[in-house]
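One chain comes next, on its own, written out as structure tokens in the form predicted alone.
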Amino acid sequence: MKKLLIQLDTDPLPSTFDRVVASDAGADEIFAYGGVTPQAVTALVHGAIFTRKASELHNTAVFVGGSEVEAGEAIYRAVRKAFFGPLRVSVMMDSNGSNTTAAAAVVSAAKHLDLSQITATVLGGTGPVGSRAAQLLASLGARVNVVSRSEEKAKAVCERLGKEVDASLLTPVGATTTEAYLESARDSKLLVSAGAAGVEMLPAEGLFSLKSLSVAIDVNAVPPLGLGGIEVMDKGKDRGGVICYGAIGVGGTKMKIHHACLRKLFEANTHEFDTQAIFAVARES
């Protein structure tokens, strides 16, 4: 029986990236829908679950994507709500690559640090990748400075994440200058830069002035990179005593995680791959 992936994308045109990755991961056919809204989800999901026997539904799965993460989360909730009884399929949400990229960054850091014993700083910590990286780091026991240009936004994200992890491990920080970014990371062993594409958060001289820093990860691939002194291809590169990862260095791990999760979708019809579940797969991969 063919493995069918139902791709629900919130953008007008379904992502070719997600479709290619799904094909490479073993999906036989991908039914890609663009401009999907929560109101349209039930009919699409019921069309997937009513056409095969309950014992065959592990051969069908749903992938939620698109560039807008909040919109993707709404679709993910609607997909899960459309299931009932044994009539359900596995579903994965990875809008804008946020979950798999955050998982890859944290898995990379864990190769070099005991994350339960450190303070970490996430620049751009209220964005799709940054907030998820902060969540995963805190879930492992790290103390995390969640840095945003808006302190109110940082507080709101910490409050939301505090429902998933120990809220006492999260510290919201408002920062708009290089000096403020440096101060936020002054005592950190790990620095993750997850700001907007093409925005340098710290210049090289600032990054390497952080005496306590052991690992620096930049998930931005668009020049100028988020952290000066790191190259996009860096993968565990020692630069002046700091282990560095660039976006493509992290990206290879992200792709492995993405493939692994997609393959697992077809092992059972009960998987729900959100931030924590995707990270669990990442730690196994």
The other form holds:
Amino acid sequence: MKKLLIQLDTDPLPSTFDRVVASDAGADEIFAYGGVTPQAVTALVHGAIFTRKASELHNTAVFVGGSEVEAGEAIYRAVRKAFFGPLRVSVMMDSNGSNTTAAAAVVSAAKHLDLSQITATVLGGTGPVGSRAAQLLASLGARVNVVSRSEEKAKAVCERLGKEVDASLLTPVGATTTEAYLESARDSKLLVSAGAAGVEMLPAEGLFSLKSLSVAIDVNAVPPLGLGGIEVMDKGKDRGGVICYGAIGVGGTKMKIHHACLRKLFEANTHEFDTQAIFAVARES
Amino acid sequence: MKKLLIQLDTDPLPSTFDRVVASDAGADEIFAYGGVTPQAVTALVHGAIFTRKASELHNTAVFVGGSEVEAGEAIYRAVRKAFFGPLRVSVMMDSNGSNTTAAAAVVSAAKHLDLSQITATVLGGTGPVGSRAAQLLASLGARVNVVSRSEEKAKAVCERLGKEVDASLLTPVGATTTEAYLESARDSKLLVSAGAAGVEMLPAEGLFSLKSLSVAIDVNAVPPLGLGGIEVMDKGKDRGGVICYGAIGVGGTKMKIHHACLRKLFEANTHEFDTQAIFAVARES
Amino acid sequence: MKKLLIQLDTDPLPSTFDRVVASDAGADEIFAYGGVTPQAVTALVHGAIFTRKASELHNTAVFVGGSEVEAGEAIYRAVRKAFFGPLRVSVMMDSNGSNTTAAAAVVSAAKHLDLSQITATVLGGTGPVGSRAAQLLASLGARVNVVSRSEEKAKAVCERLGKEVDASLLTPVGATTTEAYLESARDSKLLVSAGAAGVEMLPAEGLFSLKSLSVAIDVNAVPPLGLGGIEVMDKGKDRGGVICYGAIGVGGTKMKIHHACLRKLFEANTHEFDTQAIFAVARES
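Now that we've seen the form predicted alone, could you pull up the form predicted in complex with a further copy of the same chain?
The complete assembly is shown below, putting the previous chain first.
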């Protein structure tokens, strides 16, 4: 029986990236849909769950993607709402690669640090990858400074994440200057930079002035990179005592996690791969 | 040579239901198109008939679907008009599952009744499934009461169907109350309920008060069901002397018919699977 | 590893023609996109080049098609602009079949004529197929009369083509009457008719009055054909001393070229199949 992946993408043209990875991870056919709205989801999911026997439903799965993460979250909710008790298929949500990238960043950090014992700072902590990295770090027991240009946004994200993880571990920080970024990270052993593509968050001299820093991770692949002094290919590279990861270094791990999740989608019909579940797969693989 | 199914769907996002069934029935690749209009059909069909040798054209087929049955009928006409004599491919029309569902209902009834000898009543007889069930029943010699809330619509449907089958067998009935529904079915051995989803046409006490009734079939899967006292999983279940079929009971047969038609599409390049031809496949399988 | 073809089509519904041919030529999966704009191309190409190892990128390729040739050219430019040095995939541009059809016409003529020694006339010489046939003929050393109803257009096309081939070989001709068409072709050994579908450019008596004519090729498949006296199935048919090719005669060769190019797309990740490169493939095969 063919492994069918139904790709629900919120962009008008469904991602080739997600489609190629799905094909390489073993999906026999990908039914790719672009411009998917929550209204359209029920019929698309019913077609997935009412066409094969319950015992065969692990051969059908749903992938939610697209460049807009909030739109993807609405689709992900609609997908699960359309299930009928045991009539369900496994589903993965990874709009803009946010969940697999955050998982890759945190898995990379965990190679070098006991995350339950540290303070971490996430620059761009309210964005798709940053907020998910903050969530995962706190779920492991790290204290996390969630840094955003808007303190309001930082507070809102901490409040939201506080429903998933220990809220006392999360500290919202509003910061707009290099000095304020450095101040936010002063006691951190881990710094994750997940700001907008092509924006430098910290220059090299600032980064390497942080005395307590052990690991620095930048997920921005578009020059200028988010953290000066780090290179895009860095993957555990020691730079003056700081272990560095660049976007492509993290990206290789992200790709492995993405593949592993897709393969697992077809092992049962009950998987719901969101931020935490994708991270659980990442830690195993 | 790969078996290619070109799925022409009138909804913006082509049906996953039809796509999964096509894949499971043996189509190697499905070219799924949404938002198909009659204007777009000619080029799509020419690409199907001008790309392979005439002797290979049984490996390409067209499936017309979508939730709007009349829109699908316009596509089905446009597809056949785009053929060039022997340069044609097989085509199946099953918008909203109307043809396979009607065939499944009538095949189910035929297991218990000699349809050429009976009177049948079809509630919701002007809808996609109801009108097709009426057509099939009359084609087998049954007298059929075609019941609709609008007598005008019932007359129009009988007039249209009268071009395909013996018009004298069809009686249009306008009815809006339980009493009128019961009156329409008073002498019927078969009752088919094909009204709107989630609308009860007859309560259980009404249904089981019908003295002449032998078989009752309800194709509505959304509670409340169309016929009170029938359950959605019923498949030939005897309830107080009436053989009952619910939507999922009929649905299993519908699925077999759908599969059988898809497999046959690729056996020749000349099949035109509309209401009657799909029923012919249903009777064989 | 699966051979993936990303079909970027500028029409709302991507061509079934190109899709069937791609499947038959060995693409394992076709990711078909309709309504593609230059703005959407970068993300689609990045998904193609950033998902597999550099050494595996010959298993992914891009095909640009659609009925609008200029729109396809814009997509083709955008695709190549989105590559990152060695991170690229092979790409073929054949909107409206223009490149493969022009190549087929010129390859057909070359079977009978030393094209470096002759004068050729192309009716409809400013259209998608005509302008490409003119380019290919001049690239082989033929003198070419580029005939259009608008002399301005003919001049503009010659100027544009003069950047690709020896400009001195191209003569723009404005002509709107049978007499003017005949005058343009008076000294030509080769006549290619590539005008609008369903428009007769020359009647039979005019065509066969041309004393110097050796080969006549008509790529219009819709009656009335472009050249009177030629039949659509003609493939090297001698008619009163003139070797004739009709649209289906040329079309068989076009199909072979189309198949050969698609197969070659997957042999390396560096192919850029435009007019000249497609013709080079045509001459080999």
